[in-house]
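Here we start with a single chain on its own, the form predicted on its own, put down as structure tokens.
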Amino acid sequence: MIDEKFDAIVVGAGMAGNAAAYTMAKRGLKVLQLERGEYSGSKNVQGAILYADMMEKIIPDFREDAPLERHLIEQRFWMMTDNSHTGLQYRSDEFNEESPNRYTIIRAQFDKWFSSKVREAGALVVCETTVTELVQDAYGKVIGVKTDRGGGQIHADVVVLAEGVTGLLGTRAGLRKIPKPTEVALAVKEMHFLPQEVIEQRFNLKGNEGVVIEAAGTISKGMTGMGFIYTNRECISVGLGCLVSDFQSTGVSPYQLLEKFKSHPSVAPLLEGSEVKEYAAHLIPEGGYKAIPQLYGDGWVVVGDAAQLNNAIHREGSNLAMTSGRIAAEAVFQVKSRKDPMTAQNLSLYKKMLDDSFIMKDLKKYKDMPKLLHIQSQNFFLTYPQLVNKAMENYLRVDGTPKKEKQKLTMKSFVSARSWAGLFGDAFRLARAWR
């Protein structure tokens, strides 16, 4: 296929593997780019946010061309029962900045200026190009790559692994385990298309302002998992995603739950009218900190959602994928630079400046939330979200009861849903967790 050799093929072309390629083609570096689809960002139809910080770091000027949606001015977040929500929102002037802190993409068009821009610095980058298999040596050092075009083998100092969640390479080779369904989310995403001056209308929102909402509660049927929208230009991203272990042993569809959530007494007028021009399904790593694979060895690096480094409680993937491959890149140009192998050792210096980074620490930090709010689902999920909103509604509700009365029916509701040991058993198990 391809007789040169290389210093880094990237394998992938998403947020991790467009910021190592573009990272390491900034910096001089002879680079190669495969991606399986048509186009970087073919496979994603789906809506995101993108966290400006983390993007000022591998393309300072970004906001001059990338095809930005809206800046983000405010967060709601609902806890759900079937027909009410109780809900926390925050919005900010301050957010209306001269260069906003969040913004909601599309990714098909978002990625495809990311991969326009790799090329610009110098990477070479081939689509519709499927790796199949990883070289390695006798040693058992990777030294490139086979691929569905033939033609033999295409070489390089190291491969960066940007993959995605369900990539196979990595397991093939023997280089990490296939990620359990209990560290695996499956998110079913719809784009809904409205006029501009109705999306802005229903969301109390001007020119380019945005709002994002998540949304928990008995819309999961008490798997872990949770809904969202995302306000675009001229269109809503909606989806609710659940662990796959959860959609596994309960046999509910994905679809099931999504159509719900739109149906939602909440969420249905913000969608009236609208018109359904995309559906997807993605998965999104959910293990944490303690499902991070091994991230480096012999001529290999492994980045973004291949890595699971996402932050499944924060609800943040884009900057850690784009951080983990800026990072990367920059450990493999330290050790091209000084004219080292691409050896383990070596290569160890990408853990070394990915734990310096937020990235491990804010995993770290919270690295036994996702077990806890799994194997408690159906209490975070279901149970502790109906008492609240019964609550809300006991509270406001005038009807000649007496207050103290209420007080009583709506303590007793907590006392015959879960004993007050359970109740502050499972907090002071989230606070341990969270602390």
Second form
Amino acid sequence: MIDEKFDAIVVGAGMAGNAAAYTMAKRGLKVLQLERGEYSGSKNVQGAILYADMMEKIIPDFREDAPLERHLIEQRFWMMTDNSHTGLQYRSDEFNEESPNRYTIIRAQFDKWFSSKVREAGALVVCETTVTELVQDAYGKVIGVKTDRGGGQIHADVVVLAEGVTGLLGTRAGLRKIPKPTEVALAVKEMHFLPQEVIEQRFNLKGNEGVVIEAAGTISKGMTGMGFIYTNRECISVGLGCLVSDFQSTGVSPYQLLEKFKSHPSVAPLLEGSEVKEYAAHLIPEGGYKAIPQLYGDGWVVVGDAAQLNNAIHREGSNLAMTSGRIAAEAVFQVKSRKDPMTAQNLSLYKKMLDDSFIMKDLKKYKDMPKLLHIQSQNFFLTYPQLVNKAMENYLRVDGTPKKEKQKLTMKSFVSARSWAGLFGDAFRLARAWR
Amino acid sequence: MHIVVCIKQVPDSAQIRVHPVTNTIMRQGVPTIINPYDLFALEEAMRLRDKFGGEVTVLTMGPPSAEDSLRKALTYGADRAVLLTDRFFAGSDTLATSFALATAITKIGETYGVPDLVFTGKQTIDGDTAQVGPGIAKRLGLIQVTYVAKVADFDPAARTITLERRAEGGTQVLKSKLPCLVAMLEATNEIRRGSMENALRAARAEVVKWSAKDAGVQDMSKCGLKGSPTIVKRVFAPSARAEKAKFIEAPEGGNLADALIAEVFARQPNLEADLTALARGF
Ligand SMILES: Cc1cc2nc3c(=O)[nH]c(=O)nc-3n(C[C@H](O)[C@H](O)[C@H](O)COP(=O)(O)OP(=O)(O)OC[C@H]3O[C@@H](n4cnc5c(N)ncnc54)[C@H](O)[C@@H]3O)c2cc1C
Ligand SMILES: Cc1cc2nc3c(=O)[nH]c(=O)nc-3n(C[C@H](O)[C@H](O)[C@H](O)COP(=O)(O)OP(=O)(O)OC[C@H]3O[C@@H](n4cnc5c(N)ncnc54)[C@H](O)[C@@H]3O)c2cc1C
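Now that you have shown the form predicted on its own, what about the form predicted in complex with its partner chain?
Every chain and every other molecule in the complex is listed next, the one we just looked at coming first.
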């Protein structure tokens, strides 16, 4: 056994773990952070968009030396069929502000930088070390961890579980259930390298400006899922994800979908001539509010993806991860500074602070969304995109059909595909879930 | 006993690529590892220490980022790490590298105790010259044993070490007096997984950082580019050998796997007989 005892052990060095370790170390707590990857970032997959506001709350001047790719000035939403897309595009020079709001990043680099800040703040960071078990006392209180290195247990007043979406440790210790296949999406992603000028030309950018494209429709073959294209400085990330339960029931493989997405006539020209250097796959928690497990207990708190804190509708995850990490750290610090023990009751402060934050408010707002999209996936991801694109084609094609006739045709196509009741029902359910 | 192990941080050769247009080696962004031969050296040194007591000091010359490799060595269980880093060392060839390392080893001797053994790898996977070990030995006036696969015996009282040296046509068993320099081949050992204590110690440890001056270098003209008579004129990738692959198609109404196996057997008749015999055996 290792004699030394820490104030806190953080399991995992992703966004949530780094935010927690940094915040606690800054406050003077004695922190040990354990990461199974070779370095922080080596195991982490994200699109990836960084939300500056949440990062600023942790490291206000992060822009000074963090590895940022491009700041986003344009967002495109595409509703796709097999050979067309209807898009909504928002671009604004306002986003070329002094302190931009969103950036693309490459996690392997960003996390490495974040981890260097965690070390500077005074936490002890040990990589290539997998936590294999939570050590509990006779009453079930978590008192430390065991790792895959020899030398036994390490003890701490509190263990911060920031182990990511699969959350095996928490599950093994009986603190939570394994996420259901309907609650997690499997995403695959490729990095396509292209010269900087080519990217800027293809996406109409200059300097460090960047674009995000989010796409849904027939690309997911009726499953609940979305595709994305993000511009980095010298590469484009292209990816796509669908619910694991949908992959299970359809038997479609993720890479087939990605291949199809990449060869779509709207996507292929953006990637032409690129060199693929990286292929990654990762789960995303998408169960929303209703899937959130118990967040604290005697001697432990859980943060980030491990706590299912992910807003799938807005594709936000890392910001919820880092914010929950920060909030948990602040709660631990408050309990510690009152010299109180890390009991479930005292740590419930974390949940209270989380409830007051945007995290729980946002997740609560969309609590019915995951189920709606899942049950109605055929309609939302196949039928409607096809109808909308057909309507656009009808509207734009000039072929001598009277306009009134065209409108009628369009309307008819919607009704015959979904019936009036279906259309109103969908609109009503969507509006209610969105409210 | 004091053992110095020289380790070099090298690009992970499995991930190096050659630029398709300029034909130059692209080092940028390639992850680094400890030269694999040096890990055999480190493990062999630590086994000696564990058995006979003493300390293992790891030494590297490289950019500030080479500290990562040293910290890794500490995690494996080395006792002390010294990083020799200075812009004066940039562009060192094997002559200048062995000069710098030999000087630093002398300084290590003065500071932490004269080493009884110096371990190096046989060669690196990036420079590949296998000259640095012998270069250090020569400069320090140490007996050198190269191509060593195993430490067979060690006698602290008599101050001798017995080594298995792989040579053409067999293995030589050599006994040497201490101090000596051992250049390790891929060995029979495997680098250990450091304990949690070592991992914690490594995360906290101060890596000793020496500039050329700190290490006791007096003649700067022997360092770096200045001290390097080797001139690299060009680095290029040899063109791929064009051995044409045979394209096998499934015969009309037949099966591709059968066609493929028939083709293999046609070229390797023995294989067919062997496999048939084997199949009968089951
Ligand atoms: C394809 C894709 C695109 C995404 N795009 C976006 C986006 O654009 N914007 C956004 O905000 N979010 C996005 N997300 C979500 C975002 O990546 C996650 O929400 C975020 O990474 C969660 O951070 P985390 O720290 O909770 O988990 P992770 O980043 O997964 O970190 C968990 C860490 O714990 C380590 N670990 C696990 N178990 C152990 C153990 N037993 N011992 C030691 N270490 C362990 C892991 O190695 C890992 O480093 C995306 C996700 C995916 C997959
Ligand atoms: C064709 C070619 C071009 C090169 N070009 C350049 C250049 O432009 N700029 C440049 O800076 N270098 C360059 N080098 C690298 C430099 O010459 C060698 O890396 C260096 O001198 C060590 O030689 P080596 O890697 O062959 O080591 P080897 O002699 O093969 O190594 C044997 C052992 O010596 C020890 N060792 C070697 N180097 C170190 C070290 N730095 N620290 C600690 N221990 C060590 C290790 O134990 C290693 O296993 C070049 C090398 C070659 C072959």
